[in-house]
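Next up is one chain by itself, shown in structure tokens, the form predicted alone.
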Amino acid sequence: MKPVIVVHGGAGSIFKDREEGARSGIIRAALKGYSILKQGGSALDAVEDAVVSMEDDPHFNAGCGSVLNEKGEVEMDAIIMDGKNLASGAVSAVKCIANPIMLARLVMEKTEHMLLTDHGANLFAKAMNIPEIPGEKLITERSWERWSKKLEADSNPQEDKKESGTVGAVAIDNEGNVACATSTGGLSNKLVGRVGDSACIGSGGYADNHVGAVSTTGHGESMMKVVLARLVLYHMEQGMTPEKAADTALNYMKTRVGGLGGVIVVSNSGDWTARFSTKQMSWATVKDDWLQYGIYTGEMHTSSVAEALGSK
């Protein structure tokens, strides 16, 4: 099987000024993904260590550059998937770890439960001597800035949360195994406690060896209602395409629940695709050594991974 990686960096509305940092983060941790892929490792590994990158940069709402709930703290969700036997690792609500996604991860192979919550899990994480660090070393200018719009008196929160969020990875490797990964800050001036679609299987992430991958990005209540990812596996296995599959199940929850979003797919076997119903979703791509990535409808970008590692 020859290894395939898609990530994306969030659905929504990517301002102008963020655009050019949008596309640099994606082909970074695409590439990233896809070097651990080219030389034999797990497919879990690769949308580890690409989230990973993403969740560094502040350009993502994730990670470092998480938007503020109402308290104007930074809490995050995450969960990774392993399509080869359905294992799952989750975290919701956690607080001063630099990368949720290491933490769902050991979730999956330390523990006999799926998702951890909130001070428990950040329990688990000492105990796995996963560094704290200070709040505020997530915080990034801008996401300061957006929070304290919402004490404004002529100010829109409500607006403010269509900017794109969430980071996320499928890929598949040499052996045939399918692995998801999603991390996310969730949405800004959210409820403290707020857990939205990233850290719930099904719904943020899914991945069967089966069947294929999924990551999800978009409004998370309204994913959770239709339970997205799992809803695009579904139509895979009736027959879809990996396109067809997500546009009908992104139409469907549109017309049902009025949500928005985007899905980033591969299948099992190594057909991918990056659709989304919002007016943006940074993805990009690596397949066959060659680099594709876009941010509008229709845009497609490609060049070869050693142009793209060239010109880094």
Given for the second form:
Number of protein chains: 2
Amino acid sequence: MKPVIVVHGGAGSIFKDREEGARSGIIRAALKGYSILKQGGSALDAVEDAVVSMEDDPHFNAGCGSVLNEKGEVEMDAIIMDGKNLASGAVSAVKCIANPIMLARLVMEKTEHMLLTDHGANLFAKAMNIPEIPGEKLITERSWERWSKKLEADSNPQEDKKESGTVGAVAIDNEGNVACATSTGGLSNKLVGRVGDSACIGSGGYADNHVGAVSTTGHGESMMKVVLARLVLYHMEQGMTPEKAADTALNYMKTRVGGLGGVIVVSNSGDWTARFSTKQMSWATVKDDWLQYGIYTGEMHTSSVAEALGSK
Amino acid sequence: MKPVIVVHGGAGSIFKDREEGARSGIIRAALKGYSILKQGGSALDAVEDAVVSMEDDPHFNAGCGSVLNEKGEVEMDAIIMDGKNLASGAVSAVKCIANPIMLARLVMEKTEHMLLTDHGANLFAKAMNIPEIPGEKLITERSWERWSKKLEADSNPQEDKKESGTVGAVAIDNEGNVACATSTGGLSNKLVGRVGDSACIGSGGYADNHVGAVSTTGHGESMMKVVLARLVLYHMEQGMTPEKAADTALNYMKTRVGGLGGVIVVSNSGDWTARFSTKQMSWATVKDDWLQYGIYTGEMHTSSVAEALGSK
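Structure of the form predicted together with another copy of the chain, given the form predicted alone:
Entire complex below, previous chain first.
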């Protein structure tokens, strides 16, 4: 099997001054994940590393750069899933951790559980020797400014909810194993303890070697209502292509519950797609040593991996 | 539409000395839910009241009577879902609340979110004037005894994990709306902050007027791996009866991930089933003023509602 990776940096409206950063970030993440796959690494390692790269990048709403909750704190959700045995690990509403996706993977590999939340996730991190960092280290100047503005009475509370930036990755490795990973700071100004789709198996992501892998982004509560990631794979089980399955599921989410979002998909035969019903979604993929990426509907740039690595 | 309610009091191995209590508890819950439906009440009200009745009953692993985590505390998960618009509310790892299912409903109705966790769920409860109760009030003498025993080196740590008792309900009302509710204390001796299927939409429950409603019980992590409740409804969408869909999904969970459990289902035409791959599951249903209930495979008692109310 030829390895494939697809990443996204969130669906929604990307601010003009953030486009370039988002573009570089998704390309970097896709190339990182692909280099693992090319060296014979697992889909699981590839999606984890790609997501870590975006968690560390302040352009995305995950890890450093996460949006703030109603109290001005960062609380993050993340999930990872192994398509081989349906094993999965997740954390929800976790604070003061640089890379929630790494903690999610430890939940999968080191516990009998699948989801650890809040304080319990931090206790587990401590037991695993994952260092806590000061919460402020995850807060960028921009996140803080935008959050502060929201407190003004004349701001529009709906506008900021559109801030996108959840990150995710799906991959298939040369053994035909698929995996997905999703990580987010969630909704701006959310209630303390709000958990979105990204910690919820089937909604924020799903991976099954019998079908493929999906990572989602967009309005979390809508994606939960339709269990979006699993829905895409059901459609593929019924014979749809990844693209048709993604569009059908996104269209259903729009008509049934009025929600917008985006998905990245890889099938167990290596077909992939990146589709969205929002105005934009930053995405990138590498297959056959060719990098492709875009942000707007219909936008797709292509370059060789060698060229992309050279220009980095 | 003739109203129907089905409840369960958990799948697993029910201790002999607990059978009678479980039987009375599920019958009481089913009759409570049915009386609401008969008076023209909503499926949502019926499943909530049925689950509250079992949360208040120390025979079940939900509310008072919940099993204890590794620290000897009660941490509870609950979800409720409205099949009309796919709205849902849930709480995870919540402490010191008598009826988590009532809090889950408030999350659905009073916030823009679907899942609040841990400390955040308690902050929300406070804002809603839901009183906190001392954690000890949820701990029965039996829960405490069993938890204490587990600390002895010579106990069998696997045995207690089989303690069942998650509770749930599904219903259809006379307007044809379906709903589900699930509530649990989770796994005995779980890590602090472990969240199971019961807080996770699609795994612990799902309700959709276009198909039906499902509540699940059993090994939480296995049910999450296969997104069990949603899986049952997919099979029904493909034309299977509730019974066939339940058996197909439970069998898949057993063969794919080695997990056992049980489900209760009501279809949008009022057909119902209660199926399980564990040794036992306590369940009860009322339809057409007839009560049916059982615990063991193949066991089904029938009596009129009037008779059952008389003997209460």
